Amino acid sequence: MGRLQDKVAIITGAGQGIGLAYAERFLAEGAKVVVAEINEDRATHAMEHLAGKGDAIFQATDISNPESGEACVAAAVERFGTVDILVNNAALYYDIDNFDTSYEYLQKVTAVNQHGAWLMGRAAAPVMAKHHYGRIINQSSGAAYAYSFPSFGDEFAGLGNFSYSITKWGVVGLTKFMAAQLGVWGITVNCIAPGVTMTEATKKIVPDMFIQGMTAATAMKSTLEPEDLAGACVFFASDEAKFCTGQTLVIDGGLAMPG
């Protein structure tokens, strides 16, 4: 039996990259998985990849939309009877525009990356509290700890909005507040902050010179693959971590080293 045998897990953004790696590992550990994904093409690919590996369903989900998040939880309950685990992996990253410093864009990124995790947690927590059991794993990023900011040109172009980094820092704080409230209901809330992980999104938006520079600055001089994060997610989702809550685990090969 796996460490997550017969547990029901919702994994947001599980259509590709880290989320898909989580879904595959959770199935291998005996969980039943809801692939909560906004992009149907990615979801189709994910479901084909996961076919025959366990009990998984797809639910179209926009985490920034309260009704969509609630429908995802309802679909999990209808199919599997409950929700034991929520992995808030989805984020606006694949199509992030780091050069858009407008307030409107900051609001858009915040609505997905930070508020989306809260909305999904709000939808799932009542089901978990009813059974006095739950595991919520939020996904931050090593970007939350990277305070240096590249300067382009000789003229001051205005204050950046740091949209991706500050929303991922916000997820670290959100984790602590959620953990503080939900612990009495038997629900733990923890956070994973990955370093440079070689997903298609990273390859698309992060220049090679930045990847090389950040990798060189790590203790292990290596990038990560999505599968390298799955063990930590299983740990937080399992009963082995039943007294671990409000914690953020940075998995970056030794770059940030907070604590």
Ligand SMILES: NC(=O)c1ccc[n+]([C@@H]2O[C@H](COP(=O)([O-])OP(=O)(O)OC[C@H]3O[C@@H](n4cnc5c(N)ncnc54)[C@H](O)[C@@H]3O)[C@@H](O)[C@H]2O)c1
Given for the second form:
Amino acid sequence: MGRLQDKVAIITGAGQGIGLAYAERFLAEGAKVVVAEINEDRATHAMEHLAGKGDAIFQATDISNPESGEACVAAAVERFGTVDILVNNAALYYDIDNFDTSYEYLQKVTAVNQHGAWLMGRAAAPVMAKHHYGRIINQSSGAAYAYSFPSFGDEFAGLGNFSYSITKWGVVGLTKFMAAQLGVWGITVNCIAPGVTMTEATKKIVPDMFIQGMTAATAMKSTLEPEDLAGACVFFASDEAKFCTGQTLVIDGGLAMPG
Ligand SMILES: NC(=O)c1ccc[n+]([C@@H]2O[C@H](COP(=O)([O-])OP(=O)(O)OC[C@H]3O[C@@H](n4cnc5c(N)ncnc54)[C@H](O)[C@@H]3O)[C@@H](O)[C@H]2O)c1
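Could you give the coordinates for the form predicted in complex with the ligand, as opposed to the form predicted alone above?
Full complex below, order starting with the chain above.
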């Protein structure tokens, strides 16, 4: 018996990186998994990787599109009968442009990273409430807590839009409000804020110098692998976390210690 035996889990952005590691671990724990991913190539590779490891389906999903999120939940219900767990892992991270400081781009990143989690929660919560059981796990980031910026040159370069960091901070707040409303329906909502995790996205987006600097500032002097986060996600998704809700767990080797 796995710790998530026969539970039905939607994991967004499970086409690669941390979401894929969550999907693999959830299958090992006996869950049935919906890989909800916008990028079909990534999803194809993910499904090949997960083949033979348990009961998983791919549902093409854009979490920033309300109809697409609803369709994802409907597909889970049709195939597996219900939804017990929603992991809001998808975000613009590999595909983010940190140099686009326009308002339009801030709106786009917000639509995915923050509103996408809300839209998926809105779609899944009624199904969970119907059987008075649910687990929602949102994915924030250590970027929500890191607010020191290097200064480049003497000229004021314009206000940044902080799109990634601010949406990840937003996810922490969203977690609290969702938890507060949904608890009475037997639904818990928690959040994981990972530190530097060595996915393809991190290798592409974060300059080596930053990785080294941030790692040196951690207590454990080490970066993480996606698998290092999976145990916490299983815990929040399991019955053991029955009375744990509205919480954000920072897993970063000891950099941000919000207390
Ligand atoms: N890797 C890290 O160091 C790190 C640290 C802190 C937080 N995080 C967060 O963890 C999560 C996963 O990180 P990762 O490194 O695996 O990133 P990633 O960019 O490799 O994975 C994100 C996945 O989400 C998918 N996605 C993007 N937009 C989508 C949409 N609109 N609908 C559905 N799917 C969509 C992407 O195609 C991709 O497969 C992200 O939320 C990221 O912000 C990562």
